[in-house]
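Just one chain is shown here, as structure tokens, and it is the form predicted in complex with its partner chain.
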Amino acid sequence: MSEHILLPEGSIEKQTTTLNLGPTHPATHGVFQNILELDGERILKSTSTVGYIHRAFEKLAERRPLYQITPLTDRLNYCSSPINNMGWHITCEKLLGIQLPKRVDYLRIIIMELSRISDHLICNSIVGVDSGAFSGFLYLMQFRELIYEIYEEVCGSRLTTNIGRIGGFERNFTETAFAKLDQFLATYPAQLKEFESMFNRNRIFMERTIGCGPISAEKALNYGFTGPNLRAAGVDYDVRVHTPYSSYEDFEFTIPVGSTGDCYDRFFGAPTGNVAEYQYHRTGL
């Protein structure tokens, strides 16, 4: 523990500072406590401690029958609950051998996307919040409840949603359901230009996050990354278009890659991808 760190060439410390960025903190939101040492602001060495949300997952899952594990996978990423949910009811397809209509896919999709759409929705409103700008937080989460009625014409809930079942849904989605996905897809495009003319050229905004936390392609490949934050590392890979689950070769659509992995690519992540496919998506039904 006690390695001697070296303090960056033209420093005017003397030495670094211990911060505990404790379990319970603003920025962290849920619990992840980070002992960092620190040179100015610079952070030079963290030693992280995770597990304080520790709720036993997989072996509460080793005692449930497989219909009764979906609502656990909820609650696995609970910012986009529907996508946990898919991703399960795949995988014991996959295992029973069962062949899908395309119209469960293509439901599924439309599910999935508006989870993945309202992950980033949070994801990016609260970089705004923790960078102090609050109101684009405000904007954003307006058309999270819109989402939100969305999934409770689907299912009833609105959070932790338990959407589908093996081997399709539970019930058809409703006139309402529909009439209720125009409506989004109507307004999110022109609320997300919006959000986007707020932060992406904000020069407050760009001097926060620009070169803050950047990884390159080689260390987040090193790291196990996926998903948007290897994509704003620079490397351009996509489950959705590498290996095609539910239907997604019927479908096209842009992924955005970033190039130096530092918060301004990954705020970049997602939302701006998505809206096109929607369309498709609609026509495709």
Partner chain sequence: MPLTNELIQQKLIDQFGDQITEWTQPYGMLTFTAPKELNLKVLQFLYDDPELRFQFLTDLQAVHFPDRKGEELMVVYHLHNLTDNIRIRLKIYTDIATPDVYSATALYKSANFMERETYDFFGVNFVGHPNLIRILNVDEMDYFPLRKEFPLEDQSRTDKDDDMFGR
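Next block: the form predicted alone, after the form predicted in complex with its partner chain:
If you are looking for partners or other molecules, they are not here, because only the chain is given.
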């Protein structure tokens, strides 16, 4: 539907369009509803309704023993379900005072980092789809499948993994799991760079993401942003660095930080962390 906005006397009447985006629109994936006021392709106002995927996790967990919660945490984010599993297991271990061997910590880090990579490549390739570039999504899905094959070797499942146990893992990693991990490490980095080159200097992609949905560092903190969304706003906080767990203190890595918190920063900040390269792409110099 359309509505008319009356401007001051002597000016031209301006017409905007009200669009109901979601919760079943392909761009919202059933997560939430947006009522948008549009001036052409420019969003002037957005009214959001959240909660469409609320799963009553806390209430369900009240009636189950600790070891039966993992299938619930799987479904808090199907793109990276093992991280949710590990978070629950670590919470229980803190409660029970369990100290884990380094091997378990390192195996967990392997699984958690694969989960983050899988989540980021899905999110970033979908940003390309939503802005009109579909081929990048197809190009990277082969690596999500390879990660799922590693999960399958470790626990027998792929998407909702039920991976790990309180105190460690159900079983040791197989030689096949390590072989697939070696294959991933040998092939993914170069193809990730190739994927990024499809978007970083793509004029259409830049025009559709730079300046889109910016959020300040102050607002991001006030709203409780975390992860890449918080770092894109310019806050160099990474829980793995500032409050290490599972022996993350044994590793060094760069925290990628954006400057404006817009869609381009969120896209660019998740997989790279090269500040000089980021500034080059951001300014076009």
